[in-house]
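What follows is a single chain, given as structure tokens, in the form predicted alone.
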Amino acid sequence: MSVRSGPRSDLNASPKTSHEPRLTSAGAGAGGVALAARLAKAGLRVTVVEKNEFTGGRCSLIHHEGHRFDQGPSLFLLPQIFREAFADLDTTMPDAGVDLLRCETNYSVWFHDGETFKLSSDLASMRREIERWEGPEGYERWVSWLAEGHRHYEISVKEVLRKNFMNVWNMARPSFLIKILDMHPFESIWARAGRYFYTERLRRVFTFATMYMGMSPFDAPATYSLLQYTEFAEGIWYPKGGFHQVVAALQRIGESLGVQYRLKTPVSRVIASPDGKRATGVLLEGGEELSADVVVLNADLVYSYRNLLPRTPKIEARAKSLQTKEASCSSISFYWSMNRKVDELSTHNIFLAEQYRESFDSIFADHSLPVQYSSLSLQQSHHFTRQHASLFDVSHMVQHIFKGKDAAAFLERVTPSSWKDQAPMQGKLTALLWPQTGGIVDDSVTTRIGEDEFYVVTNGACFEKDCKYLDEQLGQFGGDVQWTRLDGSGLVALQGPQSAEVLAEALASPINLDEFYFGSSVWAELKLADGGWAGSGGSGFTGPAR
């Protein structure tokens, strides 16, 4: 998202211009770092401000006890697109310090009964794998599937990836419309795969990848067979040293072109001209103002509209509209360090449930986790939790932060509880109340996490109602309260009699869990909370949904 002010600058101008337009970019994720380098090469004086102490955003690193973990992507696809990006900056990936290693096996797909299918870019290997399930005719059909994926890929790159869609009319380009039916956008990839693969197992193998885009193969357009094509034709790669090597290389290039990075520097808001039509810079949380001719926001779209952009009626309306949109599916990642090589596993392993469609419907249609795992029945799962411990994803719950000197007063307005004297890191079950009738809008768990800061969890099923209610109440209250919804955070609960034992082994630094009681919280590498959705004797964790 960019907010332009002042006269239009020629972004293709030589860096050696008499006047260098000033650009401030908020956010040093992969997109922000790449954009900064490009614009610096085009002649702008670029400053990037980033709230974290590292660059890369979701494509960053975790260092822990001598181990390094990649956060975010685990697949490097479309290497030619990356080569072109570095060529635009007058260098190559190897010269910039990025060495790519090709994965011999793209995926090892595991079925519920232990059978596997190895997806690779080796034609002979793929022939053996496919003929094992569908014979020579199956291999011929796969070649036809691959040819269709190639057409989908070429059209998508030319007519979509390399084009800007600034408005709905851009989709009406004749060159795009005459080819749109060739991309099979109105047929699901599962249905399309059924034309080429006669066994359900191979249909599963060649359709599961749509989950990477937050879609079920039973709903995703057949256009996305291009994924399987590009993985076979161009391969899956791994940057030596981790995925952040790509971001780090772009950062170094940008710095050599004059880009200034200011880390641990959160932005409070965009500064606008008196008429609210032009951006003139950004205000940092520390109070410093950075003037700019161009402002680029590389932050989350909903967060930017809600918290960073000027509060004009048009932006307010757009912010409310965005908050009602259905979010795409995220995931939870666990980072494990191993003391040995697991020979049975390759670089990328996919484990498919026996109830393939049911598992996707649970996630994408019902917005819940599958009700059955592995070979355990529902009754067995229940008894396992009551005798041991189980981890539950409760990220459908909505997490909020209320901050400001009047935050306690606002919460006392909307709940029946007293908050001004609430002890730090202590919480309670409470409820949001209708102001006139005193009826319950929704129940909630609220914890004081700072002197003027509160963490509130409400029910996902009441999302729209709760957000509308809180927005209206804040508007009527008018005090010093900032409301932030933690849309980028996950929430999991550990429940069962062995929860404390499991936690004790998992925490980086020891915590006396015997002193943990209902409503108490403590900050660790994640936030732990005993109460509410986890039940008595359980713990809840909230953190970035990576």
Ligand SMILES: Cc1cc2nc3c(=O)[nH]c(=O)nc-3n(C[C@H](O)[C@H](O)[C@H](O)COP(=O)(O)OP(=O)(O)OC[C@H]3O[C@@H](n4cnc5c(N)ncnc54)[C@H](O)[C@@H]3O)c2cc1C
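Think of the rigid core as the biggest set of C-alphas that the two forms share within 1.5 Å after superposition. Numbering follows the first chain given and starts at 1. Computed from a predicted structure; not experimentally measured. What changes on going to the form predicted together with the named molecule:
- Core-superposed comparison between the two forms: CA of D70 displaced by less than 2 Å.
- In the core-superposed comparison between the two forms, the C-alpha atom of G490 has shifted by at least 2 angstroms.
- Core-superposed comparison between the two forms: the C-alpha position of T458 differs by no less than 2 Å.
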Second form
Amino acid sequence: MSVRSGPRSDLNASPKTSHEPRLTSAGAGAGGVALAARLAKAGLRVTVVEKNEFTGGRCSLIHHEGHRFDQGPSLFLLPQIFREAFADLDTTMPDAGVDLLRCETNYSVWFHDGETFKLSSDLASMRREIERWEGPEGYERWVSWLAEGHRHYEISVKEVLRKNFMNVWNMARPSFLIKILDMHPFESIWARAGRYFYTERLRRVFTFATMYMGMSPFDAPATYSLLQYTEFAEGIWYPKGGFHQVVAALQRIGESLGVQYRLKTPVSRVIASPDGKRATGVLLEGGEELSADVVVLNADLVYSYRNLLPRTPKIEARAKSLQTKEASCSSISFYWSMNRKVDELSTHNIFLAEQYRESFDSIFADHSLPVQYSSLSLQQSHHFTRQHASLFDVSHMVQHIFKGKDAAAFLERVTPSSWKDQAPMQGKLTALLWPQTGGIVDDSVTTRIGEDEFYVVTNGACFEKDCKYLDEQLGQFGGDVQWTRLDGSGLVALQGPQSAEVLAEALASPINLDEFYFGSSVWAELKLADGGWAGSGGSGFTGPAR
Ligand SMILES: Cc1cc2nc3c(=O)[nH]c(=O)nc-3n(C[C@H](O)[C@H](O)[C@H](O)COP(=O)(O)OP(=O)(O)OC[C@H]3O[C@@H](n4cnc5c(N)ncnc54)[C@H](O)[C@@H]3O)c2cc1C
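Next up, the form predicted together with the named molecule in place of the form predicted alone?
The complete assembly is shown below, putting the previous chain first.
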């Protein structure tokens, strides 16, 4: 279900009457809050129902022990669009209480060897930075790159951002088709940057930003150079008090126009007219029905199709097809508070790996954690782990559970170890053996995790051989043993002399790690086992892979 807000002239406030259309918006993210205020101004009676107890969605704040963190955004992009949203509501950001601070340096980009490139909106300092790497002609080439980014920006805002694409024919608009090639959508930004920058370093500096779109610069269309154009042309800003200030201001304006916010109110589904063609309201999780003339869903598209929209054949088909689409990459966020100012760092810092392409390929093509930590060479990464601690994704290892009153007897049949007297939550390095020859099929770490339950980890490279072997052995054994492979589970290993220290911080309830020796396991919020795959002095965790 979608609502098209009309042209800006439609947004003149109209007096509220009992006949005014009622709109229910599910979700008070930045999008839902802005839309609610605009449509209230256009004369609709708006109720926003939000499942969280706060507004802002991904643009909300986290408060922890006196520290405040922006949960999501840290770059105020496309400020003109925000200015227009406030102008539509007859105000400006400063008048609505949003105090924007300009960041002097847009970003410091850190290379693996400690060198930096400072991106800013200051022409003189950009000239110095570019000439340092590309020589005197480099500056002119950068200006041409910027001009192209400007074109990408202008066309994209006019022809894409401000237009609805309701079906494939909307793409066939002549004004769009004429300009499409000027946006370079069929060339990767990496290839395009190669035409303007001769050094690998500057190609990196001007392409990494496609990560914001969850895309590798080797796949993302060159159109996205618009991002760095807008950052240069508009600068990077920070709303004082955190990004949620923008949402809070829009919420206040909306409330003054009559928008009602109902927090902690999840929608369980949209109610449709009997022919399934029109939304007539929403059903809340508590069982209450809210009727409405217009329903807007601010929640994620794929989730909305799967969970919220009525189950008509057309919607079912669309939900299925969305499910098969490749999702863009998500991110892992760490929120750290500092007890001092780190003078070397700017407000925004990007650390690039020496193996630039490989680091993107490992995320976007192999779907694995990069083996190299940004800003450290391979050798430095190795030494870092040996001196500090590093986290490794070892989900390629195969995890098994053997359960049943004969599980210990079965393991005694296939390994040379004794299991019947094994203490609970203790394990050992052992091996699966061929019955006739006693030769090794594979080594494994096996732990007793319950009276009749064992957790076994074998090597990923031996997956087929091990599974065939275990299948045959179980068939011949015939006792009471159930074998489950944890194929959907991930496994990560924390390794290095500081791993206990790091882990102690991460555990929800304290565990005496001084008494946590090789072979010990403990149930914490994650399962934790000091096993061979992490190497000496390391820990492994298992949990759902997603
Ligand atoms: C780590 C991170 C960094 C980012 N950095 C930037 C940045 O620097 N610059 C930038 O411009 N953007 C950035 N973004 C993107 C930006 O945060 C999002 O695009 C934007 O906040 C999305 O707003 P939204 O309203 O579309 O969706 P959301 O914020 O997801 O809002 C959806 C709302 O719907 C609610 N909801 C969902 N289901 C239901 C239901 N059944 N019933 C009721 N309510 C429901 C949710 O609780 C949520 O409040 C970042 C995002 C992340 C995660």
